[in-house]
Partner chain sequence: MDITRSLGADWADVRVGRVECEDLAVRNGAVARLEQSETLGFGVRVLVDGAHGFASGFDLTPEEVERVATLAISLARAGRRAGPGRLRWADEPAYKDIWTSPYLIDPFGVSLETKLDVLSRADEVLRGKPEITATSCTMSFRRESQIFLSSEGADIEQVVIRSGAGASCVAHRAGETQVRSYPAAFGGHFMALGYELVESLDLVGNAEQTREEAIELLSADPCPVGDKDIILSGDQLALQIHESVGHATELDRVQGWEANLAGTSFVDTGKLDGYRYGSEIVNLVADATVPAGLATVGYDDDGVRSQRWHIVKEGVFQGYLTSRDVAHFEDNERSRGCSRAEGPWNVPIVRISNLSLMPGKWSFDDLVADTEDGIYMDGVKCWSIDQQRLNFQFTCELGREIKNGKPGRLLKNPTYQGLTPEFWASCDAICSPTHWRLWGVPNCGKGQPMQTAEMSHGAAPARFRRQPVGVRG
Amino acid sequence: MLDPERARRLACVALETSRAEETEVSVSQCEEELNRFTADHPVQNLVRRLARVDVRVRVDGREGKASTGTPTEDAVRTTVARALEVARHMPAAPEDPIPLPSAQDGYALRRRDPLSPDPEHTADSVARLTAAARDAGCTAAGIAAAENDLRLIANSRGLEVWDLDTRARMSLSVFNGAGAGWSSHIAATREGLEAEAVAATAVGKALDSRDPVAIEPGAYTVVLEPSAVASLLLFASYKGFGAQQVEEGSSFLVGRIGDTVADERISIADDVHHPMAIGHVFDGEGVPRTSVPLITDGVARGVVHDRRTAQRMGCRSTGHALPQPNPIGPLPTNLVLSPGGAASDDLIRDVDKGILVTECHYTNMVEPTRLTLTGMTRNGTFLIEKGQVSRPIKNMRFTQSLVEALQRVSGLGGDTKLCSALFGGFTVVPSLRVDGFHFTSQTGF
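What would the structure be for this chain alone in the form predicted on its own?
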């Protein structure tokens, strides 16, 4: 596992075996260490190693794909044969396929040192998390994990790229009667994780959330902490910033490139090269990922492309293809929302009456062209009165257009944080203050 030479050898076996006009091979190797725990004892401790080889072939205008989870040369040869057989039974493409990309220069590859198992470091981190909860008289549960992810793409036109990405993460949920708190942290290394800060935040929110009261639904000024911002912004990634969504007419950017679509404070890019970013620096076709301005100072600047949408629109791929073939089209997976200069307390200080939201839960899309979303708050929802957090409130359901919310931004925090995204990928976001955010109903908890 995690051996680029072994991955290269498997790719070479596939390319040497294939009789297709064009062949693409993707080899991925992943090692994951996962620890689940409560405040009293470990619940699960595992190390999982996964490998996958995908082979895509083109023969006489037909395309076939096959995969294997057995990383041996014999299994790869069998997978090539299956891909060729699939292609033989597929209908011919209605248009000439785009040739596979050839070898390219200028890659800024990310080859981090792999994270070795470190049970002492993990045990120490878990001990600090659980001790903080016990000392506060709370119950808790959490996760500590680390992952190495090696990916190689090669094809019959001479392209061969690989990189190794690493990530470590921890999260802690803390409960104190009816109060609940949560916090998490993601970094490229275990040493980059801040267990004390995670514990202090989660425990503090749980203690502050005791005895919540219900308030009437309606439009409120909200201060969304970074995790809440990330859970909303990911829908713009999935259904807004991709070229195919614009082509299909389902994106809020249809006919609006060059127009003001958000408050002038808002600048969003997709940038895997950001210092806080995590992810592979080439896409599912082996094309380098480039930094793409999506919204700059509130003005829509562009969308991300794969090679297919780029050909149709007369431009170059930005390196945002998913593994092909794929009906979804290109997607940004490393959104970066530029921070403002305000401290979190400053965002709250200017609010006469509003709501502080720690996290959003069960968020789903209602309507894509306005990015109308619905979901609930959780793990720390508080009333803001006269510039101060006054008391905990029961969770609320919201139904809100993200497009309208971005137009009503009244403050950006400077507390940039790396957050994971539900559909894959990561976002780098600060806290956000939005006026007129619509809460449609109460919950019972």
Contents of the next structure:
Amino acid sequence: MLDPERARRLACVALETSRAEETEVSVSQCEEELNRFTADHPVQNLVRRLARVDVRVRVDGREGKASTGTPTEDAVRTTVARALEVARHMPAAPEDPIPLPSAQDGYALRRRDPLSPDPEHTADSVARLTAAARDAGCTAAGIAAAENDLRLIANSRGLEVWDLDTRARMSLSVFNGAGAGWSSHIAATREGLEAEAVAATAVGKALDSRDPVAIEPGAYTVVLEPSAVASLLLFASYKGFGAQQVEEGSSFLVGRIGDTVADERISIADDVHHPMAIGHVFDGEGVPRTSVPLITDGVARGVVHDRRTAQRMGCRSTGHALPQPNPIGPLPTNLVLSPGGAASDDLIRDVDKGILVTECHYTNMVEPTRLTLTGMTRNGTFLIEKGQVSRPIKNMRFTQSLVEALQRVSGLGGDTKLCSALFGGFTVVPSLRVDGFHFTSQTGF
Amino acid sequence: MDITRSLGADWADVRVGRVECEDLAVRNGAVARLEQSETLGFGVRVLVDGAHGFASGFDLTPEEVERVATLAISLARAGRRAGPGRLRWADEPAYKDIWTSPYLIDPFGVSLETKLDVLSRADEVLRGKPEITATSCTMSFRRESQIFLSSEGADIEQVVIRSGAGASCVAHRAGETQVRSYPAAFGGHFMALGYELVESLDLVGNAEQTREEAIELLSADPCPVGDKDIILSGDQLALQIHESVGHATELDRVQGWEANLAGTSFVDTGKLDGYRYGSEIVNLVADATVPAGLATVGYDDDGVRSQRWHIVKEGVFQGYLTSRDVAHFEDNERSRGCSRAEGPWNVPIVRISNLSLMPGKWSFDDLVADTEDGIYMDGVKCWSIDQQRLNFQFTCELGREIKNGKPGRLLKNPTYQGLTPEFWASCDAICSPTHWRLWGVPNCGKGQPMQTAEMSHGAAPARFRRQPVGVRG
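Next up, the form predicted together with its partner chain, please; the one we just looked at was the form predicted on its own.
Below: every chain and molecule of the assembly, starting with the one above.
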């Protein structure tokens, strides 16, 4: 069992063993319980436990890094020796080496109580979800999961921080012939999960989306539910809001800081301290994550930095480094899109003809500078006519610039939700109404 | 094994493994990554009355082994509160064997200086023009060693070495950004070979052409919108195979086991009765024995010996990618051996095997000369496919217009859309074995929890008639 004390002991071993001028050690452990089910039975029921110790050293301006998945004192000593050997082979860094960060006080670390594996509780949750689908004449597939994520970072300049983040999740897909519905919930504890609401939403959408009809692709007003918004917005975190992307000229924010880049209703920040957010409150080098306004009232305000981009651009790190060294640069990992005041029904009520999208599938980026994205609708796509959801429609492919979509926002919901997406990441977002959203082809279901 | 037996497991297997990695990257003239890692772990999988349990750990102590094995049993027993145990296990002989992937040069025995020198020289060539704003030259090496034991008596030791390398650059001018990669995008080319793969790629010698193509793309015309004949390069076709045939024919996916994440498949088991997947020249072969394939192993993580079989033969669907727990869904007594896990700490799931489009008879020059109104598309840039693997859209790095049998202007962001069966039905020409090679996919994500696996897809350039190209708004 890896606990904070064991993590600290391993870090001490690394720091005591290293002969480098500077040494950083990162210890992480993840334990995940997951029950994956289809129809009326689990197909996988597991608990996996992973650990990793990373040691980064600097000797004569040369950096080396080595890692081990075996969190023992002997393995850590071997890893330190390997990191020193790697450093010996490295060329001296062309940039002035930045000293490792030292301890910074004055912010609250996130130390939640770990979620111990509880297979019976998890199985009972699954039973409730599948029963809800079965009672409605539908079939179900999904997961119920709980995860602990411990991370400790210490270095030879006296920094030592650790936190323990937790998350419980349930995700339910419900099928009814050609109809499909979906819902999910993520919370910090199992008790925070709203299983009944998840089941009711997924079953309701599956029943409502029976016998979908095809409509012509084209530009429509769309009401995107939070999960759909999240799957689009995540690409702005990968390819827009990081300082390195601005340096390289691939971000839509190049030369636009201070300009109006979105509808005035749009305010986006990166904020790990948001009450709904999950994640570590320090970055990959142990620097505290700060809340960073990215777009405020439609105006571009800034990007996130690590210590390297901050040094090059003459500002302070915002605490968004990935574990170093890393070629990707700093990234926001906790985007928050501020809600508006509209109820979801209000977003629909003003639409003469449009489309309600529950979820997007396999969204990917066609072009970075306009954040042109393509993907499919999924698990409940509905036509809106004269202010009401009128009928289910077959899924369609969209190809749409996110930058232009944010400029054509015509409504913002008040229903913020913590969401994940297919390729990972978490965001806190409301529903969004966008005019002139481009659907480019159809599929047969 | 003793603990699971004593606690009443009907089936149990244990995998103990070590994964060693080395990753190097030179970026914009500086070493951006040089990491070595090793991870040791173990996983215990059981079936109790048809219910599944799996647990893994990293402490190889007697106490932890007992905790993990007991937890696997507890998970299986508790899981039955959520529904009946319905898992059935296809039969397979219990092999005792040692298997190692062949290679010439141990990549972990090549000095770091040698590797960094190659990367630095390639990076220097890429940075040779002011339009280039970012470069990335990378190498990755993996050695996976694993022992597999099962309650049936299997005892299999395997060692697999995989290597990869590539170079790419980003060109930027006047608001336009383009990327070009060699020999493939997203980390380069990967195979189950040693350092000889890196030597064969000649990153330095190919860097100048890569750089010049990236710059040339800045002033290229956009991809036109309309219906065109398209000729796909081997690496793009590899991704097409992966997304529209590989994932579509994973039998766990067909059965809904992936429905909550990546989706299901249009290739339901009713299509085992002669479904036409493509034109008569389309032959797609799964092969876990092909030399240097990323999914080539002696045995899968169910202990099933590697096999070669047709997924599509002369255009007709033949069968699925299967593991021991889903084989019975296609009335097959034996698994196809596609069960793999990302390390012993993850549960095995059905993964795409090496899956290849068999070559045809055309020379590439003859194929271009035979095309009146087309676009040649090369280099993976963006991909997306729907949750039943029907509607797809791909964008490549580079397009070359073909008019009246002759290559014409360069096109940027070449994009094509399609529906899987119609697309494969439109395939009317495939280049010969001279043009055929294995392309690696080192980063296929699947499962909950998400796991990464690797596989190869063999392909030669091929032509598809009258496909929608460009982005229709």
